[in-house]
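Next up is one chain by itself, shown in structure tokens, the form predicted alone.
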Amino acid sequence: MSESKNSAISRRSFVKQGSAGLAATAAAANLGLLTTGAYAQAGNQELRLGVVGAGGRGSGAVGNCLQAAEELGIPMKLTAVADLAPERVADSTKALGEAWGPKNRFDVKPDRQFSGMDAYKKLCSNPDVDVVVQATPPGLRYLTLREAVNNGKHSFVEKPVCVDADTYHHVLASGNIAKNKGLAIVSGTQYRRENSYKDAIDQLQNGIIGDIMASYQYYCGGTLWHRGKGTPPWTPMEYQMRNWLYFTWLSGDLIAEQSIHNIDAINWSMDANPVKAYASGGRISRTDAAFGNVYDHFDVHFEYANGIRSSFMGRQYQGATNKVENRWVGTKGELYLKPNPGRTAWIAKTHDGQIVKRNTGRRGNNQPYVEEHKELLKGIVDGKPVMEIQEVADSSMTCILGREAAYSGKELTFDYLVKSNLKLRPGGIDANGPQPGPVNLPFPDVRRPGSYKI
């Protein structure tokens, strides 16, 4: 196990919160042990939220933020909004405003509500954010966390962090940024965090069905939203980053952007990532060129360096059957698990169909997605910053494995990706950001496997 992965479990036990940790915080504070923007809970200090991408899942992690400073009795308030487009900025600015201005958890004035290619850069270096929800499309994570940690931000940063080889190296580079400057790293990986899911785990890891021979996951769901082309006609980059699920340099395509959750749990399970992949995947259903280069379906065999193999099926059907789950096989039974955030269920049998234990998710079970923000604040506010950047990374390139190895045909094997060029962005896109001028962004082909190359 990777020291990152023991310390992410380690965390997992809360430390109690008590003037005693307030006291010794502050003490820090005052030995400058703390960056400028690392603000932990010294005193009555606030801490100061800030979103860039103001989409549902960006509004949604903002409200489960603030949530999780509620309970957590933390003084906290949102304080700024970016996204690339000002509506986006002015609707969940007000959507927010309404939810939580009368818990007196919302401060965004006009001079912190940022849009365009730029918000994200204005927001990060603004003094009066402290921590930073990035829910921007996957391609442009690598972005937006590297301004956050340079500006001594907190970071709590959506799946997938990463879409090549080229975002996975810098996401992890600002990692050892943030490492080294005392700040947080949360991901959206929100089951590692549900008590259910963890348990499932937990029990797979202590031998409840034996040894694993051999896991099956699937995400197998429809179709998703397009935004149209916009009036007026939006420019090829608005629209790309409008309608970003359909580009695979923005979305990392189906597989990483959606299906992540199901094959993180095998690396959460195997403690470990595929050796290799062999996979197929096309597109059959989603063929109009609205939808971009993405695929709409992924067949994948992951194998691990014990020998074990991982199968994989994703796909975005229209009317088709659903089937969301993840099923493990061992030398003693099966543990079969359905992914439901805050109710996920799982149940484990002997091959001759004995119940050995189950779950159903019912009890003792609590709410994922505010309890990875709970990690996050407690971590800042007890002085011991979550970092977890590794593990989310390594998910995220597990799923880029894949891709490729269904883009072209081949077996590929993990090393070679991490070791590989591959950056999908267009030109004028580089670690600093979009340039000045025109940005070179073709409508990008179809993969076509046996003759396309990494």
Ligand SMILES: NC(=O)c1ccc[n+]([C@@H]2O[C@H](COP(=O)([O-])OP(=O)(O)OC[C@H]3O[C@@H](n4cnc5c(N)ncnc54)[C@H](O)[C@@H]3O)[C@@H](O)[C@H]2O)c1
The other form holds:
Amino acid sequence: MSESKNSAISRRSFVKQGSAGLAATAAAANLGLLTTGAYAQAGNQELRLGVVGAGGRGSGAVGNCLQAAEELGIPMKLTAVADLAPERVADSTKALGEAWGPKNRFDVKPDRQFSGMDAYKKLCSNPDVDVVVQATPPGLRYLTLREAVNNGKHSFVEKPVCVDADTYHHVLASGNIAKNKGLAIVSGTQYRRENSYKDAIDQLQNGIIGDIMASYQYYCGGTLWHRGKGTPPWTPMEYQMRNWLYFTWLSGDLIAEQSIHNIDAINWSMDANPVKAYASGGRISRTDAAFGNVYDHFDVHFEYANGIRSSFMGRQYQGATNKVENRWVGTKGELYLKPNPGRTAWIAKTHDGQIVKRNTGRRGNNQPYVEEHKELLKGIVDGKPVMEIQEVADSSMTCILGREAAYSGKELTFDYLVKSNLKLRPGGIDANGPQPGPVNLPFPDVRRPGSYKI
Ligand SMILES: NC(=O)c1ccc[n+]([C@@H]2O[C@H](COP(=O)([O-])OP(=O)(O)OC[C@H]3O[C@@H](n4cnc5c(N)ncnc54)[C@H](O)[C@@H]3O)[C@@H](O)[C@H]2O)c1
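Please give the corresponding structure for the form predicted together with this ligand, as opposed to the form predicted alone shown earlier.
The next block holds the full complex; its first chain is the one shown before.
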């Protein structure tokens, strides 16, 4: 990538930051909310944290956020926990209380513990919450983000943030409202905050392997959990939400839910979205109806401007060889990267095998899961709210493009998909959120390439 392109990138980021800061100050004057500007005016006011979707990552992100506050010396407490499942609320509250209570960073009273389908609404409208960690199934991110933004809360949104064209436009619209209100939205694409990973992308953009000609991305891992049918059996809606990984309308399928990190890296390195995708995929090892309608493997060729191709392979098979890595091939050599949060390592070589540069990902590295919250909190207290919904929505959409190309068997363009009316969720959710049932919610069909059209 040329120098002029790099300076354009930094200038764009600077302008984004600057205008967000102005928006924050303007909005603070008009809102009775703890926006970034208001925070700065009020002095060291305590920030209050809530989490919607208190599963593995939601609980983990709360710990990362409180750790970030601790390291930055920002007064902040966890005040509210919400989840569809009451036992998840109880387990997460207990564990987080044990970890953060002794550090005076925990204040989750019983009336700020919410469960059920409307738990997200209760938490987002609670006056004792300023920042909302959102880690429900991705297909519901548009709902939690909309609710958080409408209630004037800052957001940390786990990836992916959308599962179809409709939710893509929804989260971007919420992003605009947030910008106008001076609210921050930081996303869980944590590699963008890891020193060694950033170093690799900088080097690629500065031409360490010449011009990028192609790349190869793999996210091939094992199978994941299944949470059964419930006792007494869950309603069809609750069953799908509890086993959300296996329903495309909730997870986006494995290519969005899991592989987004490696697909995001391609867009990041190219500073662009792909133009189109051609793909195949299916389900061969996870065919039982209990596994909903997702595929278990994808093979996608993304094409960027000037015909540069990126080949992506993703799968979830038990007992096969796992491979999670990224490889860029340029006119002068190759850069091979092994992603691993906090320990991402990479090596750049010439085509005849000479090492040009390497980063072991150990010395001078940082903890990206904590770093993303540091940037969120720093932005809030400095009156410069970070706004990054566009990048993560685009990367989520890139995954959706690969998925839909595989589901349909057709070559699809990014623009076509963005303009399409692809909307996966069942009816009746939009106005008041998902309803507990009994709801007539059949399992969606597994897509058949050739007969499925979008
Ligand atoms: N950045 C990363 O490295 C990373 C790692 C893991 C997961 N994630 C992302 O985090 C999110 C959560 O993943 P997880 O592994 O924690 O899954 P999880 O199943 O452990 O947690 C999801 C939680 O959401 C709850 N939930 C479901 N429907 C709900 C509703 N309608 N209202 C409120 N709560 C509801 C579930 O009960 C569950 O507790 C996903 O988007 C996932 O892709 C990111």
